[in-house]
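In structure tokens, one chain follows: the form predicted on its own.
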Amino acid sequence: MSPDPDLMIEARGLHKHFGDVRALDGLDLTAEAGQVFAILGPNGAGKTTFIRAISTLTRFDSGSLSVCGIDVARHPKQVRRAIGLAGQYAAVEPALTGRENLRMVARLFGHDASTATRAADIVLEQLGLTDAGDRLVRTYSGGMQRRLDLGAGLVGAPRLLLLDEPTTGLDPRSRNDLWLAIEDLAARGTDVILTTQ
């Protein structure tokens, strides 16, 4: 397969086994760029395995997979530069402020100090967290922590944001706020793939 640069994701015959468990069993899937793409299914359906394969955290056994036109098996470093990832639980440091968390992640993406500060400020604004940016994350509500976690996935300016069950454990209001933030990100041009039940 020659990767199609117009597709956000292109999977052909993707297999991943964990012992006798077939997490991915010949998955064929394409997702066009410029949208929010949801992968629905019950627990154990292979959603997280697929997200981990896209993000290069899990190697698939056979088949082919491209992300933003980049072959995952051949060019994993290029794929990692093109994506942002937020898992099922907030992965932010509660002893730091929201702004400090985002600056730290931006620096890990290779930004210099001033660029990291600008990127953090932009993401805080995008997610409606500017007023809370200088508060310690441990004082944030669960919904605010999830939005900050989204921000950590965005601060490197990815072409594609991967969200694995982003509303897990949130109350209805926080869940709604998070969906609104995701819609806003998509409207601003970030492609999103998310898993949910």
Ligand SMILES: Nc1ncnc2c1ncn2[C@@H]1O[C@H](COP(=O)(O)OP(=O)(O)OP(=O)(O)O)[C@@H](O)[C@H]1O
The other form holds:
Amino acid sequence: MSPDPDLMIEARGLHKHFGDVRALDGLDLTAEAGQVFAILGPNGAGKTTFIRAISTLTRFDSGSLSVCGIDVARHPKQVRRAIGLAGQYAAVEPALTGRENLRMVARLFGHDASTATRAADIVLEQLGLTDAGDRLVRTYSGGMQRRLDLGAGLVGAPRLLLLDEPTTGLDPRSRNDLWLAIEDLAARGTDVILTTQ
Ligand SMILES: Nc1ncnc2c1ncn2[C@@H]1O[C@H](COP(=O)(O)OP(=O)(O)OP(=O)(O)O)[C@@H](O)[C@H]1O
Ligand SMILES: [Mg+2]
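Mind sharing the form predicted in complex with the ligand? What's above is the form predicted on its own.
What follows is the whole complex; the chain from before opens it.
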């Protein structure tokens, strides 16, 4: 069966075990493109494992998984080009500015210097960080760092953004800001998959 391009995610009978632990035990899940899709579950439910499988960081044992119509096991490189990822823990470099962080990630995506600068500016604007863009990230509040993390996932202009517990450690106000930023992204046509407890 070939993957359906109208589905942002198509998982069939997905299994992943770590020793005796069955992190994914025959997961069947489909989600249509064009939305924000939330995965809810308690600690240890397998959310991060699933996000890591989608992002090609973890190899699953059996079953099939496709993302935006791309088979993850067969075409991992293509999948990596289609997605952006913000993991459960912040992955930004505190000794660089917000703008430098985003530029660096854009360069890692293969953009030349001027395209990277432009992409960084756009993302700073999208996330309301333009004014803080030239400050070192270690001076950012937790919520600002989280937003920058989201930005690092976006700067490669992915079709699909994966967010593992994006609101962890945020106060209600920052949480709200983050939801607004996510809604805004979705309205501009980025599909989003996020996990939350
Ligand atoms: N690299 C690993 N080695 C061994 N066990 C692992 C590994 N990664 C995950 N597990 C186990 O797989 C299960 C699912 O873990 P996972 O991190 O996917 O859960 P989660 O839903 O993201 O939980 P949380 O809400 O705490 O982030 C847990 O029992 C965990 O201990
Ligand atoms: Mg997790």
